[in-house]
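The data below hold one chain only, encoded as structure tokens and taken in the form predicted on its own.
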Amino acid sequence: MSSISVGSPSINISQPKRRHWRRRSEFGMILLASGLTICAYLIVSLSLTSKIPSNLQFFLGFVLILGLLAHLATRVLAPEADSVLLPTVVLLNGLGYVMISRLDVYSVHKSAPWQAAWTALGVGVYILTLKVVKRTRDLDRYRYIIAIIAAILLALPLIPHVGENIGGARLWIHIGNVTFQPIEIAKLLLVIFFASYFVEKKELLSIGTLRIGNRLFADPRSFGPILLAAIVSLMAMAIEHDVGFALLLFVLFISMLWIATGRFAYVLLGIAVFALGTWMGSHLLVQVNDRIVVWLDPWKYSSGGGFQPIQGIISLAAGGLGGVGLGQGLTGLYVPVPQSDYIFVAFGEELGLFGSAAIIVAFLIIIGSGFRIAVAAKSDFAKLVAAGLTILIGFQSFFILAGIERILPLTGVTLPWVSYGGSSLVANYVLLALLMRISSESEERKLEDLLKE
């Protein structure tokens, strides 16, 4: 057992304890998150109900014991991670499980068994990515396998029989009875890529090298990422007819070139190539025209594309500060398919502006984590994998969010780890199992520093 000496009096510091007791706190805060889940799934239960849940019992131990499974998973596998992270995922996860099984009532197709079955196997990916990525540095050697393994998945559901056009999107691949988005998959591999790349061509794309009278600027070459980002984007845009993919994917390339670089100027010609590119897809494309119509005035198309967004914003005005109370709601009886999009809809009409905004808050929170992850990386390839999965999280909150309050065009995403939705939800857990080991690794480097000195 070492030990380290700071400033005087002499205080010693074990590696043991110390991990003992950031995994002792993520413990007590699972058990906090899955007592919240519990109480949400009881009060839901007695309203609609006023019994108490026949299978109460098998869901408060799917709950603790997936709870716990992934925490001992960690103690294990990544005994210095963030202990904030985890606990809040498992939040996030436990309340969009209450929402989606009591929306439910209003559904023939029933998603609940299915979410459930979607977070056991999330789970264990988590536990199965702590178990294969012992090292990020891996990672950056396989940067090509990478993104030909992105592409094809990219690719997927454009093949006959196998690719499956759902919603006018073309997005999602059929095995038997069970429908996937590769897509979900693919944009973690492209953040591992993005990395990798932008760390490896560092220098080309921040230092001027073309003097134009006395002033230096980035070399024209330099820009070819960009324009090929913006290609792949608008390409998926008008090949599988998705604006909130190439959307995300854009910003995400964007985001993290400017990370890469310091360099703003990157970000005002990408904003300028994709506001373009956007403008003439929705002159070419039906259905990016018939969002952003439905955007400026859903009113108008009351009947067709805007019936969704006007019963969301009633259902929000409906729940005022404190909401109806859960289980009391008529989001599901209103609004089509709440369970995906419109799930954030829902809380906000039954949890009011309180219930909505802890929700946000719980996503601030794991932003926050994931780039003081970022900052706090040991080297500039796991710097920037945590800071692009982190961008990917935020903007897919605010997006969907965005677009739910009319902000934005409504983009089709789902709301991480609380919407229904299996590949997001698998890939998800992958995204925070990633950022859980970049956390382990720097904590035990620092720790490491310490010793030394």
Given for the second form:
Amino acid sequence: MSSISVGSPSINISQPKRRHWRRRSEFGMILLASGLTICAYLIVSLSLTSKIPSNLQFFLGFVLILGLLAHLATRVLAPEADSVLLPTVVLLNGLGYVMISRLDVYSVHKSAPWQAAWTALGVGVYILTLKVVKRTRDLDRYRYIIAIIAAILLALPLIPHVGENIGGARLWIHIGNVTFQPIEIAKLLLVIFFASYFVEKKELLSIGTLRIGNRLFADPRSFGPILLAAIVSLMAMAIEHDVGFALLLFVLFISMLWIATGRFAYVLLGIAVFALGTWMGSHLLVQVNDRIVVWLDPWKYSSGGGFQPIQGIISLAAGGLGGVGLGQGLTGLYVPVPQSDYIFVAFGEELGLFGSAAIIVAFLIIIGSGFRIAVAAKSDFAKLVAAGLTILIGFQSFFILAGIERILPLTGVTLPWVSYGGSSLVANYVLLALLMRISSESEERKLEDLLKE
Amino acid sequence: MKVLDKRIQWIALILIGCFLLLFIQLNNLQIRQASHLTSLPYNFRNHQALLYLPRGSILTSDGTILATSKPTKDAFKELREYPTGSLFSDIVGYDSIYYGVTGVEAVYNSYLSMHPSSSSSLGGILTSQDTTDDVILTLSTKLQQVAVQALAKYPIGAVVAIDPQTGAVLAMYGKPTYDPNPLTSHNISQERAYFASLNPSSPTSPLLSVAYQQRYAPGSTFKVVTSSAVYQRDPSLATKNYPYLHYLTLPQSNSLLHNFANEGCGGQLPILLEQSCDTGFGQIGLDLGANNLAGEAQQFGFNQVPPIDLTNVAKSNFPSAASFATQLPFLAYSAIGQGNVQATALQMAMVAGAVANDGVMMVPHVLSQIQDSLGQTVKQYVPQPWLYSTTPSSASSVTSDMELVASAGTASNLFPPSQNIAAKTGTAQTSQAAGNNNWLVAFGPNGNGVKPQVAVAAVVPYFPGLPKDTTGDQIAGPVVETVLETALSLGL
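Starting from the form predicted on its own above, please write out the structure of the form predicted together with its partner chain.
Expanding to the full complex; the earlier chain stays at the top.
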């Protein structure tokens, strides 16, 4: 694939009109999302204290400035990028913040100021990523460095004094009094590494070169680095006692491998390996076994491990169709850790099926846009990166929501952009920036092709 | 490239399917199953209303505050506090957002929680304000503290002191017990951790009161009921001479009922009770017959939940008359309070109280009165009889037999002779003879036209570390003595 100079100033001038409609509609939708967030904030305050919040103008300014900053940066740095992604993320992040601050009434340690700070940092990192990653293929250059950094990040929580156990999982590191989940960043690096590696070794992986009997098999040597990456990530997870991310990384790995090679055998092999891993995990790791046992019959453990799942579905049920109203729910009193893993049930209770379905639809919009970007992308590498990032968002939100709704055993991952959590928020803003970069790039290419004709 | 797109679309389809599943399950949980899920006892929203409002206090008869609510600045608005901690937890219970309401907190909830004022003044009718009432109990702080000290030596045990003439509970303490304060804390994780540490699903959880929610074989204290059955239902047996035996050969079997420590005993009923003669009472049980013994147990409150104003009160068990037809050996065992007979400490205090009160078992109660926020009495408890357990003359015969137990029998040297205390010991073997459940019931003072003021029952069930050969008078005797003498000296 020959390299073509993209995003050059000449195109900016030649196609001003076409460029602006995407950003204009994005601007409108960001105003709408910010408006909804501010309304929600106002309603919560009226509901809880019957007063208009004293810091309303400050909050209003904060939401609008962050939204507009992200928008303006996109206008300059990724002018042709998809127009619905950013507004949807602004809405999810905004509503998530409102719910976190609303749930803060029940806790001594306030989470909302932290979430605000992390959001600001997230937007900053979003702009920085767009600025630094000018072209998608820049990411393709540092494949092994990226893999090594990912491996180091995965191993960080295991280092004594740096790592920290929260809720039985050793996924955190602390710097000063700030805790961080390095795996959130590692998952993005793994997407880039897998994409880069699979694209280069696509032929080798998909066409059999090794003959056993009268059948051809893919050369086992090309599996080495992949297997290593998969094993390292899964082992780290086993030691860190967390299933959620191990499952997510595994699904990511298998799906990307299948997209690259089209070999269904990999999927079957992957499912078999994961089933084996889960079976072993449930026998070796107490946490894994507990999660499965509680999933099968939470009522039996209603005051122990079943407490959170039971309270979660009761919160959803309490919301019914229309919800009890913002600020009127009691999820914060009864559901443990309502601001991170279980924030969705707080929406389910206060906004009802309308609200919870709206959040699901918002994620579907993001997933749809993500896959659309992947299909529209001009290089295999960009396609795989975009698909991988979308798979991360899609399956991460599916796993946590399915866990809450008791479709699957509970896996402790955050709901992207909505849940409380700095590392998750920052990492998902990087993810958004990468999707925007790929999207902008392919649209620019399309324009360029049109111009040539 | 087109191939990649196709595969990406497949993954997209799979994810859309996953999200469709999420949406369907949301409909199921939020609409279809909503009313079922929200009606479950796990839904704390059902008793949430109690929390956001002020709540009345619970006090002892001497004015000690046992439960009170304080305004707080957090979202819960009110904090429920129990200043005496575990001292009265079995009685007061708790008012917890997670674990519901128990004990007096539950029974008198309608007075303690906010309700329309019942003021009869004109201003009250016009303004009709909401108010909370205070609940004043019959219990004595001093006596309760003495009960705790009396049981301090043992990890498990219970003592119950009642006023036999009114049924008022003066002290009731069982251990192990719990501190209700963490259960009403506003720190949810602390609340849950403390509740879990109490092993709520275990049959020996400290959440269950050893005084009125745990049952133990009452052993020879049940001979009080058997004696009453003789006087009331077959008086001829009272003067029958039972042979001096070391063991009794039981009908329908080859099994032998041995006396405690294989001693020999025999004689007429007063002597049998004084020495707690198992062979004699075993034969009395067989002579009385199943109907008489089961009927008498029923009249003394067995197989019925005592109507005390507390929650989840256990009933005491006596086998049905029919069950003895082919199981006569069990009738002999039941007559001496073993076999399948099981009683709570509260029940045995009520049995002693019924004998003390001319055979009338009063409704046991912890409520003395309810006062409104201005200190005016809203409701005064009026004592009422529950069961006519036995006739006054039978009761008086049993009383004099029980006085012999305290003056010359198995409970001698425990009580000051001047008070003519009536008592009965109980030493029930636990299964496989690991050790004994140790009981003592007593009431007094008696004689010279004095009416008994206090009836007390204490049980110290077998626990690992207790020697095998303990007896009721050694272990439970001093507990009853301390509580009874303190109650009398306090003039309760």
